[in-house]
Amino acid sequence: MISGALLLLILPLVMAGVVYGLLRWASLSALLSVGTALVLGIAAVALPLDQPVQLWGSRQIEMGEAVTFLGRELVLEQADRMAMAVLFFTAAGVFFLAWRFAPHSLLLPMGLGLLSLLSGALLIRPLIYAALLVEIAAALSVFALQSEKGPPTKGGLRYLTFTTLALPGLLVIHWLLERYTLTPDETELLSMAAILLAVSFALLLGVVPFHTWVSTITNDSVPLASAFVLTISNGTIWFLLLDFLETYPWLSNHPRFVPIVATGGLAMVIVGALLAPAQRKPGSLMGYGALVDSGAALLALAMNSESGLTLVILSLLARPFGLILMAAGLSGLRTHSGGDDSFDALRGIGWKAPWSTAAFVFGGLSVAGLPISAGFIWRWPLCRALASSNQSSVLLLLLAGVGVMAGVWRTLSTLLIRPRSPQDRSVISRSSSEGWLTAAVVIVAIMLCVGAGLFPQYLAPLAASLAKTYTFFTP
């Protein structure tokens, strides 16, 4: 009998090899790419956990099957089942879409490794050692945020420097509260974890003032690639986070709790709101854009009930709608520009860009959260529900979203310049010179984007399904 987490672990990996192997057949690596994460999503969401499938022959498979590995015990519960899936569908995405804008990149090996260790990291247990499986993780990334003839990327080095600094409070943590389970009346240990805790998933999770990772990732990097971090390994962060909510209940009880997170929500959307209109380079305005959709997320976890998890759960579902588009868009568009994406360098590609152009602007329109995309379903719902005790928060949502689509206008308007003399005219076509695989590539996206916008039933009720899972906010 094959044990359906130790296949989640195993699988991402081998695969990992395999297309590594076959980078030079770009259409050949990223099938195999987005089969395995579709196959691996399918199961982790379809497959029972309480009763074994029969695969072929004798073989059976058991999603539900605890297994020690290396000596520590790997288990696929329901909710880490779903949380799971969330990513396996979504590195899907960033490899469909990676097949036209970063071919024969090392994203796609990459990114099957990586989803070998943020599995681990949501299935092994004891937690705490999943910090370990996301400092390997976020070392590996360095490889794929890498561009092959570019300059070391300090968006890559960074991200790796703010999470091994998370990495020693974390394993601090769960020291003290073994200590605590010893003697529990030393409750001073108990505020020392949810400080500790605080400051590492601040790091990780790129919150004010520990965001400027965040920034550069976007600025140097990859774009799929840091379009990866913001949404994968991210999520896996936040999933996190939530499993350590629900081990531990009283850090959501703690009284500091709700003004922590929602101080350091309000950090993030104030900074983003105010640095992304300024951006002179779209790299930068996607990871501005991407502070301001986590400060929300943030805001939606301080409302401490029930109907805020689901609005942070079916944000991280909404999310990569726009950040991957976003990142497709700016990878085209640094294409034809020579890897250069200042204004100066990008006058006037639009006209030889127009799909490129079209997933930035309409990625960037949904990360601010504009109606009909897929960043409207959950941004429109948070706004109602602190409307009526906290105005102010609401006020600097709304600004924040339109500073975003303000830096989106910026760069459209600079895409759009029109040849101002016969020699520029001879050298931007107004013709397109990408092909019509990413056309349809792109308007696939596009469509899903606005599909998830115009049709919320199909996401929302899987948050709500997925935020009953967890039972720390409960009363």
Second form
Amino acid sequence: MISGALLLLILPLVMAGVVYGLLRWASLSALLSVGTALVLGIAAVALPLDQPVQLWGSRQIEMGEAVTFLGRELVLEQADRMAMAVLFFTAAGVFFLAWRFAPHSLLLPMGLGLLSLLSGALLIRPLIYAALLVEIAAALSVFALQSEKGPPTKGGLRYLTFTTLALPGLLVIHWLLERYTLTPDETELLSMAAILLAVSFALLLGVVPFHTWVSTITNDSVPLASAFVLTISNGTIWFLLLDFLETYPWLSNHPRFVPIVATGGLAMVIVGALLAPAQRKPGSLMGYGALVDSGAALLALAMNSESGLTLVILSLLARPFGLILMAAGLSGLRTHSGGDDSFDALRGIGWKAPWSTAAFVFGGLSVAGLPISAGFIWRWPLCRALASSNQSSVLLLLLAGVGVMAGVWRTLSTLLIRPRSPQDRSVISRSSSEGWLTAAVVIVAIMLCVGAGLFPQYLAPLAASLAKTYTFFTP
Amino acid sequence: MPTLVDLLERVSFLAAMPAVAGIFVTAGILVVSRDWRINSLALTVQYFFVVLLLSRLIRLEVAAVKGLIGWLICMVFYLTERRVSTLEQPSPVEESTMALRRWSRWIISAQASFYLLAGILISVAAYTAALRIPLPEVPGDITLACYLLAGLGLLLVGLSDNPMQVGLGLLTFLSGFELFYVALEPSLAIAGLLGAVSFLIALAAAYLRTAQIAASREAVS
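To complete the pair, please output the form predicted together with the partner chain; the form predicted on its own was given just before.
Once more the chain from above appears, this time first in line as the rest of the complex follows.
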């Protein structure tokens, strides 16, 4: 009998080794990576938890069977299986686009390795082990974030630094809460734990003023690897936060929970909205777009209700559509401009790389939360939910969307400057240098993004059912 | 032949304020110096003092293993920087000016003076914190060592964006935290995972350092 938890941990790790060996064959390594992520995603969501399934020969697999690792029990539970399916399907999307936009990069094997670690972080209890696995994943992410020929990634280094700074708080919380159960009179232990938890998650989620790694990571790292960090690693952090709130329900009942989370969210939205349109590099713009998105998700969490939680989870489902598409476009644009993504280097590149431009613009629309994009399906309900109680937040959210859109518009207008010959005549090449395969991949990704925006009835029930597995907001 | 544990037992008389003083000096050197040879040596000695203090909180064998991980990390840093210095081999003219610059840096460098001053400020803050906010489950001298390591490590991270300096800073910070945390959670699994974290941070820093040198060589050619 194979335990499902073991399968989710071991298979990506083994495949990471295989893919690393086959990295020189871009299509094969990408196919294996996408296939592994898809198979694991389907297994996590489709196989029953409580009964064994016949695989091959006499081999059986039981997804819900517990397995022991480092003396601790790993069990796949209902909430975790959905969260892991989200992570695996997102990873499949990243690997699919990496096939055309980051072939031969370490993202594929490292991404599979990271999936194994992050799955372990979601499965293992107590949560201190999860904190350590997240830290190990952050250290390994640096290898994927570093481009093959570029200067060292400051974003990767900052990401590692902030994750390391968050580690002590998360580890000490466990001891504080254990001690509180022995001496319930010492209520200051709870206050200390709450402060440490807030600071640690602020560092991990890039809440202002700990946000500097978010824009730096998108500015100077491999774009799809930074999208991996901002969607999959960041998604794991969100699910861990929800696990913390589920394990210690007094946290969400704390009188300062709502004001602290709402202030953090608003600060992220305001900083992102102000800085996004001022960026002269699409990489930084992507980072500030992600900052606005995370801030809006915190505002949804601050609603302190089940509908708010549903919107948080919907944001985690919708965010990859925009960010991965944006990252793929950025990757293509950098390739065509010789690795430089400043506005000066990008002038007129849109004519040479129309598909990368389209990917960047459609991804930007989704990150900004505009209609007929995936981002719209949770931003609009959030604005409506907040409208009755907090109009200023709604206004700021809408302005933040406009800010990100202004940045995308500036980038687009730079990309579409017409190149001119010495005789001052427009010299636009009629043929794209990107190839039909890249075009097909981008079209599929854009259709998925727009499709998610046009048919929210497929994602919204998933988010609602996942939200129901958490009970800390239930009255 | 004496084992590593025997050797550590022989020098256990240092495992109090002398070790804290040693940590203060070595972490201070890491903050002020930008010479990789001195930094590698300082980190090696720092791990020695950390192991001595750890031996008061956990079994000597476990402390020795933590020390071995630390010294392996020093080896990674040393070999990386040695390779980098070979790749960066300057011309004979540059070499003479480099030697001069190396000495002048120690005598008059405003940067080194600033780092020294910042290091002293952090150390004073760590001393005050150790007196005012004692850490639970650890004695006063170890509390001071924890604050010194964490504070000077953070300073090191903040002072530079060079991968090796940031790596040294993160490892110093983590050493300070580990010194405190082993008293709270003496689990072997946690000790092992924290060791793995430290080693991976060192590998990531070394990888970025080689990327830095490869990029600068490409820019020159």
